[in-house]
Amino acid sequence: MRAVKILLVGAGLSGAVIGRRLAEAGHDVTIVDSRDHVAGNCHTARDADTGVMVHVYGPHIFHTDDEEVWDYVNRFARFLPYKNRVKTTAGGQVFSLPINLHTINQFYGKTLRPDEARAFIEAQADTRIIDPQTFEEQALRFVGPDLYEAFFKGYTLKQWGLHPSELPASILKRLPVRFNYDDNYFFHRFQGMPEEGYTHMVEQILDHPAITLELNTPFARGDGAGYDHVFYSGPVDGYFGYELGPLGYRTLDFERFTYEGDYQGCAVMNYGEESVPYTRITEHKHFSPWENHEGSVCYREFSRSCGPEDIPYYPIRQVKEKELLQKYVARAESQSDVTFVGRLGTYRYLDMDVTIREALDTAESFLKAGTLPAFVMPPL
């Protein structure tokens, strides 16, 4: 394949990984980003006063079963062990999430063994629900009304702005119930944090002589002229100037505060009760447990509907959004020499490892074929 000029829009994981692979293959790569930093929403930066490594747009924990992806990120950063152990408040107490044997015994004031707890929870469940279709039905079928009300209902209302009866069951299916004392939030083989933060890792990925990086550089559709191919990781509706209307997202507001000492003793404390306006508090020094800091940086997180000037975080993907997405997909498929990639480009919630896997696969497909379809329709 002859050397070609490539433009990548977005210096997050998708743009950096695709750009690096194509640069290594001998292509001329330019990456633009409207922000003043790389790494997108996984951007990290040291707080000047406390020295704490802050996850500027909220916490990102790397976890995967994909050994190739794990080897890839360790090529550019030193990953240290990190286990995400989430706590939540309910009824004036602190519990572990996901729901595990300790959570069950503490909540019900019991000392059940695993088989006893399994039978006990099954007795709480609404077994009349055979095929759960909604988040609420899924919760009632598998944990019953008490645990649903304590840990899921209020949090979900705040996070999504929708009643759990309006959300698909698939959202809750990602959260297991464990009948042992394992409080590790994730179950993947490889889990960790980059020692120097995600921004340093992405900077290392981008450190190649064939890559030109231009920050503070917004992209407009006509800016792709003069390039052989464009990889676009911005919002798919934004590429078309929101001509058909904006796709629905939830965004986050962060109320940052500092504390001298240890504020909550863990990285993530959820607040499941609807009466508490924020969904959780994150204490960022606990995301780097190998470091020691006297001071602490914390974020209270508030979820709300995403406006035109907000950062989109979570695609809603309800019926009306799916219908609108189909229309944008039709427009995207009519484009030549443009490929839509990443979380925003394909309107999906993607974990970091999946983002990197798709970026690696996309780059390899391009190198083999010399071109790519504009848009590969994600599952709805």
The other form holds:
Amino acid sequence: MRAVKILLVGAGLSGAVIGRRLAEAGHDVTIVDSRDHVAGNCHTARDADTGVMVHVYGPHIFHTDDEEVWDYVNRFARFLPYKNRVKTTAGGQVFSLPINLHTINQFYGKTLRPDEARAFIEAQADTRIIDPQTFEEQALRFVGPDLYEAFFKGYTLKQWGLHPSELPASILKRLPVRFNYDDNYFFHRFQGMPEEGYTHMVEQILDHPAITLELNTPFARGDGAGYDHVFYSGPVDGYFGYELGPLGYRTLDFERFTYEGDYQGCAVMNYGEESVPYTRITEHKHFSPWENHEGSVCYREFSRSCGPEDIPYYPIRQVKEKELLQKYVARAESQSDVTFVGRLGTYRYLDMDVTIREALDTAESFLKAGTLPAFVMPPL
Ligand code: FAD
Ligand code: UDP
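Follow the form predicted alone with the form predicted together with ligand FAD, if you could.
Every chain and every other molecule in the complex is listed next, the one we just looked at coming first.
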């Protein structure tokens, strides 16, 4: 394939990984981002006062079963061991998440062994639910009403602004239930944290002579003229100037505060009760457990509906949103020489490892075919 001019919109993981691969293949790559930094929502920055590495747009833990993706990130950053161990406060007590044998024994004031706990929870569960469709059904079927009410119902109402009976079971399926004392939030083979943060890692990915990076540069449709192909990792509705209306997102407000010493003794403390207005508090120095800092930077995290000026975080993807998405997809498919990628371009919740996997595959497909359709990964 002859060298072509590529424009990538967004210097997050999608843009950086596709850009790097195409630059390595000899293409001329320009990457623009409207923000003043790279790494998109994974952006990390050291707090000037405390020295703590802050996850600016919320906590990011790298976890994957994909060995090639793990090797890829380790090529650009040194990953140190990190296990995500989440706690939750409910009913005036602190419990361990995801629900495990410790949670069950503490919650019910028992000393059950694994098989006993399994039988005990099975007796609480609503076994009339054969094929759970909603979040609520999934919870009632697998943990029963007590644990559902204490840990999931209020948190989910706050997080999504919707009753768990209106949300798909798939959201809760992201969390395991364990009948042993394993309190690792994730069950993937590889898990870790980049020693110098994600922004440093993305800077290394972008460090290639064939890549030109332009920050503080918002892209608008039409700016792609003069390029052979555009990869767009911004919001798909934004590409079309929101002309059919905005797709529904949840946004987050982070209320930052500092503390001398150790505020909560762990990185993530969830708050399951509806009466507490925030969903969780994150204490960022605990995301880098190999570092020592006297001071501490914490975020109280509030979730709400995303307005036009807000940062879109979680795609809602209910029936209404999917109908609108269908219309934007049809418009996108009528474009030529532009491919919509990543979390916002395809309006899906994507973890970092999946984002990188899709970006690597997208770049390979482009190199093989010399062009690509609007979507390599169908958003619907
Ligand atoms: P983004 O990171 O959103 O990058 C898109 C970039 O495009 C942005 O920099 C934006 O400024 C730019 N852009 C958009 N529109 C334009 C435009 N018109 N012109 C120019 N630039 C534009 N994943 C995990 O694996 N582990 C976690 O623990 C985890 N935690 C998360 C926590 C939160 C709160 C959220 C929201 C996500 C989390 N994720 C996590 C997912 C992770 O953030 C994504 O996988 C990743 O950011 C996707 O990368 P991306 O490049 O597709 O999108
Ligand atoms: N959840 C909950 N209570 C918790 C943690 C999570 O009810 O203490 C629910 C919530 O609806 C969330 C989903 O489980 O969206 C998946 O949890 P995860 O930690 O993956 O949340 P996300 O990555 O969506 O923030």
